[in-house]
Amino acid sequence: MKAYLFRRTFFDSFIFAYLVMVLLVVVASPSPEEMLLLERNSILFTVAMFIGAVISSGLNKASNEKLHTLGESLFQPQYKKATKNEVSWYKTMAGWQLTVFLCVTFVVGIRVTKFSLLELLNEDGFAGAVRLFKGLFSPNFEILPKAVLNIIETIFMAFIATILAIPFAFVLSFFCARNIMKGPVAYAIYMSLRTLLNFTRAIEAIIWAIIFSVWVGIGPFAGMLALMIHSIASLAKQYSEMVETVSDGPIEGIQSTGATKLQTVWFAIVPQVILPYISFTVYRWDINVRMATIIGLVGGGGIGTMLIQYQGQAMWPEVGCIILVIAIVVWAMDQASAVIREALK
């Protein structure tokens, strides 16, 4: 009941505080440099975020269901959303709030973005835009095989980062389920290798890529590493939220002849994920295969170093080439992994 309280109030003062930043802005228009005051802003959003605790403690304590927040909406318990009337969007406070804060950030996202028709439809931009196009549909076959010797290059690169990603994620997952890892120091351990893990996740493959090729050198090596080490945090989340749903009757009966953590979760748990593991993995390897492609912009091998190449020397005919072949192969990964997670269903 505590996370619930916490998590609701938690939601909603970050939205109202987050539209009371954001009406701050458009009403005081703050120059670049006291946008950059870090300590004064904080303050401000923290005080904004008590403000809108203290709203929604306030609002979802009053008897009328059409005064509840988004909040109380997303994170109340299942045997309150089982008995709740339901109401019409427009005639509840949740549904205004989610509409306002859509609105609000679409709108800034837009300011943000600097979106503009103008320039999209700029007549220069535009003449640039089609010369380069003609070029990438007029590829040169001349490069032809060596397009093909560095795509298989890239599809090993990201089958053995999948392969040797596998393991390390397959038995992290059990420490970051949430429905195995009970107690204070399992919770720990739970929440420890989840911050690490969506830390890890954060940074991207090519950043890891840029990494290695620092630590081991430009090559295929390095772009492998960086996909093993975003594989791993990829995989372990995935896994473990397959584990989080499982169902609790194998768990119990299992449990009920005296089994041990181990034997539980080997003979209750991993006999209804691994399908699902199977498939996931799959399309891990498929991913893997599209992102070995960008990886290579850095350093990483595979046919994404050639793609640069001739890219930075804007040899357009040749590039079209290079990104058919990716095109393809990607198009061919995609059917055969798609089939694949098909017939494991």
Second form
Amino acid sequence: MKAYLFRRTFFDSFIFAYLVMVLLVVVASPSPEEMLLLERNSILFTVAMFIGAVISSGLNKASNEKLHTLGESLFQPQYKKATKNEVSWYKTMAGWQLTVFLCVTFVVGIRVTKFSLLELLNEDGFAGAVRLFKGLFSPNFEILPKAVLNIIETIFMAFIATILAIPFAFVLSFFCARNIMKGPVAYAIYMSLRTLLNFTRAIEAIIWAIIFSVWVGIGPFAGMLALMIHSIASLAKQYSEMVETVSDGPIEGIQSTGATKLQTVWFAIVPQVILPYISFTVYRWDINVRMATIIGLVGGGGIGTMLIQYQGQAMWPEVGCIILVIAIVVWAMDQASAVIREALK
Amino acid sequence: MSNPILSVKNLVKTYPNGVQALKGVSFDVKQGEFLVVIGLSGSGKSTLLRCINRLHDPTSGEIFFEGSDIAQVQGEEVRSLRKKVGMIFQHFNLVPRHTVLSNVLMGSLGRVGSFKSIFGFFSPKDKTDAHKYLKLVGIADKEKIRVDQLSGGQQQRVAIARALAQGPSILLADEPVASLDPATCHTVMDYLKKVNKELGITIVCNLHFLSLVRQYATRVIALKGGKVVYEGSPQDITEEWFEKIYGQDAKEVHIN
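May I ask for the structure of the form predicted in complex with the partner chain now, the form predicted alone having been displayed?
All chains and molecules follow, beginning with the one already shown.
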């Protein structure tokens, strides 16, 4: 109940403060230096949020449903959503709130991304793009042998990263499953592991690659380590969600024979999750091949590193050849993993 | 008179959500009995059995099993209790994707070390025992078949063999025939009877159908709202008692 009030008020006041800030920029047209005053601007935003919160509470207290805000209609509990007066959207506060928010955001977005039809149709720029495409579509197959060797390196990078991630993810998955971690100590372990894994996953593999290329030097080893860290976090989450859906029957059955905790996990839970585990792992390898290419761009080795070298020298026919090789391998991996996963069902 | 193998005294179980499933249940079970527990759904029958082998923790009261109070024991003692108490479930609770033989061998997990069992090292005696019990319940020819390929009745017989592989002195059966058709029902009950008579294993069984109770039980207790409301011989359950246990509008259903 309280969570709902908090969400509603926060949502409404955030939108209000955002609109106020946009209005301020338009009306006061601050200098670039003033835009950089993070501290002052944050205070302004917070003050606006307070005003928004007051307005939101006031409007939602009104008995007239038409005055209720967007936050209210979005976050109100199910029992309130169940009944509703039929009112046209333009006669309600929430409807106008949404319309103004979307229109303002669209206009601001166009300005911020410097969207410009002129640039898109600029003759010189267009000629450059045509030149690039010409290069890409007439690939230089002289570097094909090197590209093939490099993509093989990438595939193995992804493979080793996946294989090394499996044992860690397998063990972690049981400690991250709510239905196994019962009791206060177990819950504390569960929560801290979950938080750690979420945090690890929030850092993109490309950032890990940058970290590791400083640590162990540029090359496939750094890329492999980055992929492995990311795979452990992702697989552990997917695995543990699988563990949480197992049926309790076999667990009770095995427990009642006097089995130990380890035996219960091995005999009652593992048989229920093993196939989805393999399926997730094959898919993860597929994903890792694609990610390994991107990671190569920042020095993770393999085909990505080769790509960025030729791109830097604007050798478009060579780049075209590399892109072709990547496309074929990614397509083949995608097909193969789909067929394997289908067979495992 | 011999000492009872199981003696429940003033057993109370309150779930964390406040539901009082058992409100002071007391009864004795003698060696070699076929005791049937009857009562409506929600009367506390399942909770009672799960407290006896400690799948659930009782809130208060005592459970004397073979002379010692096991109501509040923890850890290793719970495991050594469970080794001696076999359990059969309404939904069989076998491990899917494993064969019949493998499921029966799991009955001996309590005796085999964790690491040995994970690598599949079961002793020759455990294996011959598994075969023996599969023969006893009449499905020795199906030992290589995956359990998910079997019919409900066959699965329940595998579950009986698994419970026997523990070498238990008492068998708890929680609605063993509730998800089976009437014909299979009698087969499974007959095997339980056989286990009771031939191996001398004491049985505590939850049942719905009064006709089955009259046919198989040597003694009956009835639970209502978490309390024992009847205790006696199955032949003595009159129309009056039936209404008391199952409510005014209940009608007795016969299955044959």
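Residue numbers count along the first chain shown, from 1. The shown structure was predicted, so the numbers you read here are calculated from the model rather than taken from an experiment. Think of the rigid core as the biggest set of C-alphas that the two forms share within 1.5 Å after superposition.
- For residue 202, a C-alpha deviation below 2 angstroms is recorded between the two forms after rigid-core alignment.
- In the core-superposed comparison between the two forms, residue 68 has its Cα shifted by at least 2 Å.
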